[in-house]
Structures are given as structure tokens and as C-alpha cells.
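Just one chain follows, in the form predicted on its own, and it is written as C-alpha cells.
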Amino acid sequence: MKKQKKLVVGNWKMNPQSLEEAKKLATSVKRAMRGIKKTNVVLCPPFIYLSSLSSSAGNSFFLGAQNANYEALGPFTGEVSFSELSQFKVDYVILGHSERRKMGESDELINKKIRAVVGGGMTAIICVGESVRDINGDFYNFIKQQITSALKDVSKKLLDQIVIAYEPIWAIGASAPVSPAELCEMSIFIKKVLKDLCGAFSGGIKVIYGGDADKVNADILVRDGNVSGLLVGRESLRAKDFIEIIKLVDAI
């Protein structure tokens, strides 16, 4: 069997200031995929520029949307729909961040979004995790309860367009981060969690981290982490960074 290739997703968020800058960030991250070979690379920037960035989509490097409104079309003032993403050449969406959960974003609004987005034959990068961790375990109850929900329905045959990104929010901007074994553990009980939900279909599913990866850890999160890839912020925006953990991912 052909080995899968790893992931790594650059979350813009509401950034850059100008589409010019998008523009510069975009095109030295293409260019450093020349010499990329065991990794995919999507970018993922705000509404705004997908389109004028849609030409640099191609060869491993992809373009991704920060979220997508499940419905195809009608009166939702300020949504975008999954079905007018696919224009402009984007190829996975994020899903159930964080930040739109604590918004108000429901398990149940996601597992919409995520069926649709998959309808629409885009990938589903679908963000779970934990606020704290107890001592009692029961934060693994909590995140086997975000990705049943999140698979609610999901045909078996399109489990190859979703990724689950490990997003534990206690750990980012913390002073001590996730370290590999623990996140070696998340990863293994995800795989279970899917596993028992999917049967073997879950083979096709990936396992990506998210949460203060950067230039120092990225190697040894997905290395020692058991996991396929990365969700990166902030660092995502510097691109000599973003492209130094690109490569130490692609050469794991």
C-alpha cells in the first residue's frame, strides 16, 4: 500500500492586512514546495483572498477555507457557502476551531457543515480537543464525544476526505505545551475512537496536531506524537518559519 503523505495546514485567521501581503506569504510557500515530496501543504486564508490565490493552487500545495456554511445557497447574510468554495480552487475547510466553537458553534451545526463540505468533495479538517484535563480521565469521554458527533452520518465511503486535528486549548499559549508522549497517547485513542466508529474505513482517516507547533517542535510532535501533520497559526504567517516546519515535517 502506497504510504499516506503528511499534512501540513497553515490557519491564517484573520490575517494578513492586505492582499498584497497574502500574495508574497502564498507565493514562497509554493515555491518552497519544489523540493517537498512526502508532504501536502494547505494554505488557508481568509474569504477575501481565495480567489486571487486560487492560481496557486496545484502540485501538493492547496488551498483551504477557515469555515463554510452547510447550506448551497439563500438569505444568510454573511455566510459562505460550501458549494460557491469550490470555484476558487479549495480543496479543504476547517472545521469545529476552537474559536468558532466558543462562538457558539454547536457539535451539531459541525456535524452539518462537516456532512456537506464532504458532499461538496472537499476535505474536512475538523478541530477537536479538550479546555482542561482532569484528573479523572474524563477529558478522553469529552473528545470521543466531539468526533462521534462530528461522524454523525458521514458515509463510510468519504471518511478518506476527513482529518481530525487534535486541538487541546489548554495547551496553547501555555508555558508547557503538549509534549510528544502525551500527544503520542491523544493520538492512539483517537485512532481507537475511529477505529471503533469506522472499522477499517478509519485507515483512511488522518490524525493531525494543533496547538503552539512551531520551527523547534514540529519534528519531534510528529515524529514521537504519532501523527500525520500539523495545524499551524501563527507561525503559519512568517514564512520562513512556516517553510522551515514544512520541511522538517516532509523529511521525517
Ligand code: 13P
Contents of the next structure:
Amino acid sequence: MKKQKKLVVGNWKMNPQSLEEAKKLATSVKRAMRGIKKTNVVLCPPFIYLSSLSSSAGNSFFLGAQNANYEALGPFTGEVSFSELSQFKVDYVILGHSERRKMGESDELINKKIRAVVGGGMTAIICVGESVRDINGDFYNFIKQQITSALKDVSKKLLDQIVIAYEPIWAIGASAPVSPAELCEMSIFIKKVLKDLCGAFSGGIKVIYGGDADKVNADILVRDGNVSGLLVGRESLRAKDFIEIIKLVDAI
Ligand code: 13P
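After the form predicted on its own, can we look at the form predicted in complex with 1,3-dihydroxyacetonephosphate?
Now the full complex is given, and it begins with the chain already shown.
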């Protein structure tokens, strides 16, 4: 069987300050992609930069959005719909990020967005993650519940358009990631949950990791953590470091 490609996603969050910087960052990544063979790279800038970056996307890196409304169009002030995104060559959408859950997004709303995004032909990068790790391991149930609710009524035929990003909230923006051993356990657990939920169709779903991923820990997290790639925040804003991460993952 052909080996699945790895995935490195840059979540730029509400950065950078200017379109000029955004273009520069994307151009650097695009140039570096010439030598990358086994890894798909996704850049997720703020909405306002998507149209300018879409001409560069496709052949080298993919473009992703950081959110999408599940309605195709209508009176939703300040929102951007899943169907509007497709004209800018957006192939991925990050959904359920803890920073958006904190702003009030419920499991139910996230599920609606996921169904709209995959129904619209894009891939949903679904973020799950606990805020604390209790010694009883209850956080495992929490992750199971987040995944179960995210995938409710998602057509089995569309499951290869799903990526699960395990992002423990305590590791986001922090100075240390999860340990590779703990990540490996969580990855096995998530794959088991997916198998129970989706049966044989679960094989198409990638599991990646996010939370203080950098060029020092990228290799060991992916290799020993048993994941297919990384969702990178801060380090995706520094071209040199992000490219280093891509190269390290591609070499695995
Ligand atoms: P950091 O890589 O800055 O910890 O952010 C992780 C994240 O939230 C990616 O979505």
C-alpha cells in the first residue's frame, strides 16, 4: 500500500500585521517546497490574506482557513461561509480550535461546520484537547466525547476529508509540548475511538499534534508520538524555523 503523506499545518492565527509580510512568508515556504516530497504543507492565514495568497497555492502548498460558517450565504454579519472560501483555493479549514471554543463555540456548532466543510469538498482539521490532565485519566473520556460529537452524522464516504489535531490546551503557546510517550498513548487512543466510530473507514483519517511544536521537538514528536504530522502556531510565523520543521517531518 502506498504510504500516506505527512501533514504540516501552519496556523498563523491573527498574524502577521501586513499583507506584505504574509506574502513574504508564503513565498519563502513555496520556495522551500521544491525539495519536499512526502509531506503536504498547509498555510492558514487570516481570511483577509486568502485572496492574495491563492495564486501561489495548489502546486506547492495548500491554503487553509481558520474558521468557516456552515451557512452558504445570508444575513450573518462578520462571518465567512464555507462556500465562499472555495473560490480562493482553500482546501482545508481548521475547526474547533480551543481559542474559538473559548469564544463560545459549542460541540454542536463545530459539528455543523465540519459537515458543511467536508460536504463542500474541503478537509476539516478538527482540534480536540483537554485543558488539564487529571490523574484518573478522565481527560481520555473528554477527548472521546469531543471526537464523537465532531463526527456525528458525517458521511462515512467523506471521512478521508477529516484530520484530527490533538492539541492539549495546556501545551498551546506554552514552553513545552506533550511528551512523545504521552502523545503516542493518546494517538493510539484516538485511533481506537475512530475505529469504534467509523469502522474500516477510519483508516483515511490522519491524526496530527499541535502545542509548542518546534524545530527541536518536531522529529521526535512525529516519530515517537505516532502521529502523521503537526499543527504549528508560533513557529509557523518564522519562515526559517517553519521550513526546518517541514524538512524534519519530510525526512521521517
Ligand atoms: P503554538 O505552536 O504556538 O503552541 O500554537 C499551537 C496552536 O494552537 C496551533 O493551532
